[in-house]
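The data below hold one chain only, encoded as structure tokens and taken in the form predicted on its own.
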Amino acid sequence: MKSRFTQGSNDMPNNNILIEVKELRTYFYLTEGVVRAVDGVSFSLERGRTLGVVGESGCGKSVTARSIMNMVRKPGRTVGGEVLYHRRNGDDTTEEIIDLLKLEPMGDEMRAIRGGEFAMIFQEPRASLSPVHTIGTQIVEAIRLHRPMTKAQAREHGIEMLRRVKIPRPEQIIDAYPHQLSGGMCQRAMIALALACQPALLIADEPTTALDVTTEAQILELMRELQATFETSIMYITHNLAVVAEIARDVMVMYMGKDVEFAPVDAIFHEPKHPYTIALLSSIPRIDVERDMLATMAGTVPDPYALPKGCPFHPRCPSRLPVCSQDIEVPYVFFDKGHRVRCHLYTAK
């Protein structure tokens, strides 16, 4: 069932990869048709680095995250690809590579990884936290599920985690219910819950969307501090390109289930290649450019039940070529420093 092997210290690969996603495909089989929510996504994430994932709503960002966590619910199903977790042992001399998609979603090993080694922060904390249990009860349960601690030890650890996320009076707040806390405090509690077991990977799915800008800045600073402390890799999903510029080292741009561009953050902002990335960046307000109105992107996101043939962005693309509408897979084109793009503009040259 499990695709894995162990590498000795002399055979350790010359990289610092935590997870590799290869040709990931997750489809939803509905009465109206098949939705290819994730359709051939490939990327890797190094230890201690932050990957920003951007794109319009419905482009597959959250489904990609749930696929990595092996928690896609019916009628969705991951139908292809690999999610390889490079797990190191305590002294970093051996590495075990596990294909997470070959583990049973609710099996003991996957549940041990999910929460213990991988954690996820959701967009709306009040919908993720139980309204009938205290913050402390939920944190203690997560800690004891993945760490050999007594209830008293787990409670003390939970208080310490609440203190780390800058929640005042953590000794009292740990016994509070979610409805007794503000939105920002609930989000901090969610971060404390996610980081309680010091996961290797933290997936943050638009964690600051519902927060005001002051609280958002505090949450971003908090995540940077905790990443430096625990050396956690972060996959940060957002619509906000300003947040990506501030927190991410690499960026993946998604459109209709495909990774259309992947590059270091500086390359994305200063040398974008894909017309979709260029359009997203053009829509950002700038104080150094005078214009009567904000730039907008032509057209709308296509119907997921009837995607256009060829490149899914071509009906909206101002630079489209005749080949873009042909029913062929758009190949990757590679540039320097890990920059790649799926676009016929570069294959046609």
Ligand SMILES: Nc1ncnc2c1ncn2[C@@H]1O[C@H](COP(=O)(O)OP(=O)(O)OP(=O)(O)O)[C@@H](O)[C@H]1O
Contents of the next structure:
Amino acid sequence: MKSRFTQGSNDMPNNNILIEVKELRTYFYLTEGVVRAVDGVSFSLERGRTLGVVGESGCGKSVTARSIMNMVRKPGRTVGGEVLYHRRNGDDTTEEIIDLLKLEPMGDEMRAIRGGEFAMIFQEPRASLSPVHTIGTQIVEAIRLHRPMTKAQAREHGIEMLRRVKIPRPEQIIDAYPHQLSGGMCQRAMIALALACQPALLIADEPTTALDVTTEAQILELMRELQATFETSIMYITHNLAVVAEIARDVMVMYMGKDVEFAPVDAIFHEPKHPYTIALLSSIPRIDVERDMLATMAGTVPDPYALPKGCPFHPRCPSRLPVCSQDIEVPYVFFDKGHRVRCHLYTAK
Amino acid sequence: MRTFVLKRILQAIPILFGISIIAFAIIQLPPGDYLTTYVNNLRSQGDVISDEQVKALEEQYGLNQPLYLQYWKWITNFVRGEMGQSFYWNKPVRSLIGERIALSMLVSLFALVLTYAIAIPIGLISATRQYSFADNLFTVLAFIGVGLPSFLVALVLMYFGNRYLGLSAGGLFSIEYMDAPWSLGRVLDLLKHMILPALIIGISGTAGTIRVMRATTLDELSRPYVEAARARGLREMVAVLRYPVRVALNPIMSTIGWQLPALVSGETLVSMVLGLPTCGPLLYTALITQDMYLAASFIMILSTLTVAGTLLSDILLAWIDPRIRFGGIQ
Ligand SMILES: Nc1ncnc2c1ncn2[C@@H]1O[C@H](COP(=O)(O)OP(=O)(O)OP(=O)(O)O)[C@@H](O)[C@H]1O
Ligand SMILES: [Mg+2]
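The structure above corresponds to the form predicted on its own; please provide the structure of the form predicted in complex with the named molecule.
Zooming out: every chain and molecule, the one shown earlier first.
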């Protein structure tokens, strides 16, 4: 049975799904209270596609990513939902569906998927590499963890991967330490490390936020190229909508742990439905608009321990209705092309 | 790496020079000419000392020469192992110090090894199980360990160790091995006698090292590269031991340098309480009795050892940490 959250139009049978996330909930149990970092997020991602995940700082993007990798640690816990991984065998003939959240987080099966089939790159490339080990040590380790290779073979493969991410003199750089490389080079090395085992999914958690604009453009270009060769699906987390426009095919907008809107990238930019998405779009500074016309959103992100009742956005929402502050889950409203929104404004339709 | 080692060795030379000046100044410290004091001492004990003998002694110590020449004479003799005469014991300093320095070093080294062997695993457990019962227990114990004066610990441990564990409570050798030649039995006897003093000397260092290990490991555990290692599919144990612990060990290595002086001074106190035939008690009496050649030799040797230890720990640190080896953390 096809889920309603599966993207693509309804008349086309869709069997190209890689992961389906359903009603994901991850909470942090702190002495000050419970933080509902991810509170009901559903989406699916097809093979070879890129999903952009956007939202303000603290809205739960990274926690969503870690939940998918099944590596949420105390005091956090994934308390509900499913992460269905449609795993194919080598020649794409058979497919099995695994709920990753049912696997033991540190068990062998989950660890084989983590790094082998799902890989991740992070916001601070240099800090994501051990300062006292060479790039090569870390790449070789990652490869040998998931592939039956000797050290020499893994090193060869590592050098090849460094070449693919366009690192100059890869034979030498493989023996370099992170502090000897620039941030951009470190991120390239991280990408090489992540893609070394040909993962089906690459989760990129703000991989260019710490880099300058030129390097960012180069990294984005590189990721697009590599995606074409490796046929990797990418979940690209950012709070930069311009980056999303460049790399993503679908976009999920998150607010306070909820997936408030999901749509193909064109629809997000041209027909945004959720008042939060609209506000987010109008906060992008544009050259053709006067600087002081810059729309800034009213209010700030609410206290994570005391979420507002009903729709979490209603205290800041310019078009709020009386129903928005009522203590009910905001329903999903579906439009065509997989566009969907969680907002009471559209329930009347 | 080679230039780094060379640079550090060159930097140690002025330090050693400074120390030797201080040691020499100590010799000059007591009021009056120490030879006069010495001669007076002997005469008051009824010895007959001729003026010729006094002249010869003056000649030997270069007392009639300017200060810098006296210094030069002293330091060159010192380097050759001629450390002068102990006025108090009336023996060459060298014969007094010999075995004691070796035993002191042995006890201190043993204490150092014990310190790390206890502190590193405990610090690690504390960090990986933060706020657990074990962590809280070790935290309390570590604070007590830092706070208690070592002589008190020495007395208490001596009592309990002797009473309930049959560990020897004083000296470094049993009577039958006291003046025996070296043998396996004597080594074992020495080890048995060393456990208590080493524990006592090491206790405050152990407590401190536990805190350092815990704090740095905690710090490192929350770094992105640990998360990245987990995301690669590493086992938790491997991810923790291979990465953050490896990084956290670096500052521990660099503490060897400042552990050494603490060990030496701790050793003095504890050896006096336990009556160990090491340098500590001898240095203490040397200072009390103004036995200046002996005191200066001790200070010179112990300081040199400390400088050497610091040098060694620096080189070790550079060896294990590429960020230092290649010049500065960015
Ligand atoms: N280890 C943790 N302990 C406690 N709370 C946490 C922890 N990790 C995340 N949170 C909470 O979960 C919420 C979501 O955090 P998350 O890191 O997913 O935000 P984000 O959308 O990735 O933000 P950013 O853009 O700043 O990276 C935040 O309110 C945060 O305080
Ligand atoms: Mg984040």
